[in-house]
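The chain that follows stands alone, in the form predicted on its own, written as C-alpha cells.
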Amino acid sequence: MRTPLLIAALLASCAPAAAQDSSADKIAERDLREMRAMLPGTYTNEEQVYFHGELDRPADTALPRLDLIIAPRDAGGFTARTVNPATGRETEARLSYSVRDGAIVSREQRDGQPDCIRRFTRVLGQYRGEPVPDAASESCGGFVSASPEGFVFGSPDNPFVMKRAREFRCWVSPRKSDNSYGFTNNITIHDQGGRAWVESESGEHDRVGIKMRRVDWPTGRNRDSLVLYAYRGQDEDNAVSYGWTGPDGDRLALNLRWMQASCTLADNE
C-alpha cells in the first residue's frame, strides 16, 4: 500500500518542474514566431560608416560598409546574404531556429565553416544571441542582437550597427537636349543609402542618379531627416543637390529643372 503512495508523491513533486519547462517552451515558441516575422528585410550600416569620421573615432576602428539581406527559406529558415558594396564580396549563411530548454536556439551554416550555434534571450523586444560555449567557434563572429530597428553584431567593443531599410518606389525624369523630359519609372531604392542611376544610351540627357538616406544624427541639435540626393554625370561621390523631410516621411520629391524625381514608400502604393 505504501508503494503507490510513494510513486504518487514522486510524480507530484515532478509536476511543477515539468509544467514550468512546458510554460518556458511556450513563451519561447511565441517569441520565436515574433522573431521569425521580424527578421526578413534589408539592413545596412550606412549611418555608422558615414558618421565615423565626424565623431573623431580612431581610423583603425572604421568598419566597412555592409548590406545584409535576410530572406525566408523552406521549413521556417532564412538565408542571410552579406554584401560589401565597395569590393563586391558576398557571403551567404543559412539560418535555422528551434526552441530548446525554454530558449530560442539558432544554427548558422556557412559552406566550408563549422556551424555556429547561438542561444537567444529576449529583453524588451530585443533578441540577443550569444554563442553556445561548447559550439562556439571563430565562425560565430561574436554576439548578435536583433530588434525591429535592425541588427547589432560582432565585437562588443566595436560592433556593426545595421539599420532596417524601408523600400521606396521612384520615378526619375531627366531633361533632354531638346528641353523635353525623359521618364523612367519603377525604380526601387531604400532609405539606408539605396541608390539608382538613369543612363542615356543615345546621349540625349546627362547620366543622373538618386540616393536616399534616413539620417540619424548621433550628436548636435540637427533633426533626424529623410534625405533624397541628386547626382549628375560621372561623379558618384558628390551630390549636386538634395531635399529632405521628416525621418518617417513616406514621400519625397525634387524638381531641379534639369532633373525631377519622386519617391513613395512601397507600402503606401
Second form
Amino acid sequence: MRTPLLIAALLASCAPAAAQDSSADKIAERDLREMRAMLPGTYTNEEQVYFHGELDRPADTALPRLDLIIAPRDAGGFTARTVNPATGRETEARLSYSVRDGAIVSREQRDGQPDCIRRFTRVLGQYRGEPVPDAASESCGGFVSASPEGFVFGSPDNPFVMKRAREFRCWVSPRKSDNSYGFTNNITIHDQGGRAWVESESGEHDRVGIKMRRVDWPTGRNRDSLVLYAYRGQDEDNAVSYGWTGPDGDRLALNLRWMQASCTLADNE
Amino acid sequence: MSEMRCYMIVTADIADRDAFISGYGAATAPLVAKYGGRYLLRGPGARLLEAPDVGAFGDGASMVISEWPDREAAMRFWNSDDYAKAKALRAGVADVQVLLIDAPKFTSEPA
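Having gone through the form predicted on its own, I am curious about the other one (the form predicted together with the partner chain); can you provide its structure?
Below: every chain and molecule of the assembly, starting with the one above.
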C-alpha cells in the first residue's frame, strides 16, 4: 500500500504547481491581448525635452526629441517607427509577442542589429519588459515600460519618457487683407507638440500656425493644462498667443481677431 | 598592453553636429577612458577613395577610432549600462556603423 499512497501524495503535491503554471499562461495570454490593444498609437517626449531645457539640466544628459509611432502589422506583431523631428532621421523595429513560461516575451528586430528579447511582467496596468540575459539581448539598450499613459524606455538613470498623444481635428481661419476670413478644415495634429501651418500662396493672409501641448508641469504650482498656441509669420519658435483648458479637455478654440482656430478631439467627432 | 589590442572603428553620418558633440560625445568620452580605451582619432570629413556602396558612410563622414587593451574590454564598454545611457543621446541625431577588429599578431610595432 505504500507505493500507491506515495504516488497519490506526489500527484497531490504536483497538482497545485501544474495548476499554477497553467493559470500563469492564461493570465499572460489575457495580459497580452490587452497589451496588443493598448500599443498602437503615437508617442512623443516633447514635454521631457522641453522641461530638460527649462530646468537647466546638463547638456550631456539631454535626450533627443523623438516621436514613436506604433502600428499593427501581420501576425499580431507591430512596427515601431522612431523619428527625430529635428533631423528627420528614422529607425524602424519589428515587434512580435508570445506567451512563454507564464510570461509575455517580446522579440524586437532591427536591420543590422541582433534581436532583442524581453520578458514582461504586468503590475497595476504597467507592462515592464527587461532584457533576457543572453547574447541576443546585447542590443536591447535597457528596459521598456508600457502603460495606457505611454512608454518609458532606455537607461533607468535617464530614460525616454514618451507620452501617448491624443489626435485632434482642427480648423484655422486667418483674416485676409480685405478683412474677410479664410478657412482651412480637417487639420490633424496631436496634443504632444503637434503642429500645423496654413499658408496663402497669393499672400492674402499671413502664414499662421497652431500647436498643441498637454503640459504636465514638473515643478511649481501651475496646474496641468492642454494648451493651443498660435504662430504668425516665419517665427516657429515663439508663439504670438495661446489659450488653455484642463489637461483632458476635448475641445479648445482661440479667437485672436487676426486668426481663429478650433481643435476637437478626433474620437469625439 | 597585451599583444591582442583591439580597435573600434566608428563611421558616423551626423545630422546634428552640435547635439552630437554636446550630448553623446561629451557623455561617451569619459566612458572610453573608464573602460580602458583611448581615442586615436575623432573627426569629420573623411575622404572616400573606394567603395561599391557605402550609403551615408562615404565621403564627408565622421570617424572615431579607439584603441582597447583587448576585445573583452571593448565589449564591456559596448554592453555597459553606462554606454546604453550615452547611446540614447544620439538617437535620430547620427547614424553609425561600428566595427571591432583585433590587431593581428603580425602587425608591426612602431619603431
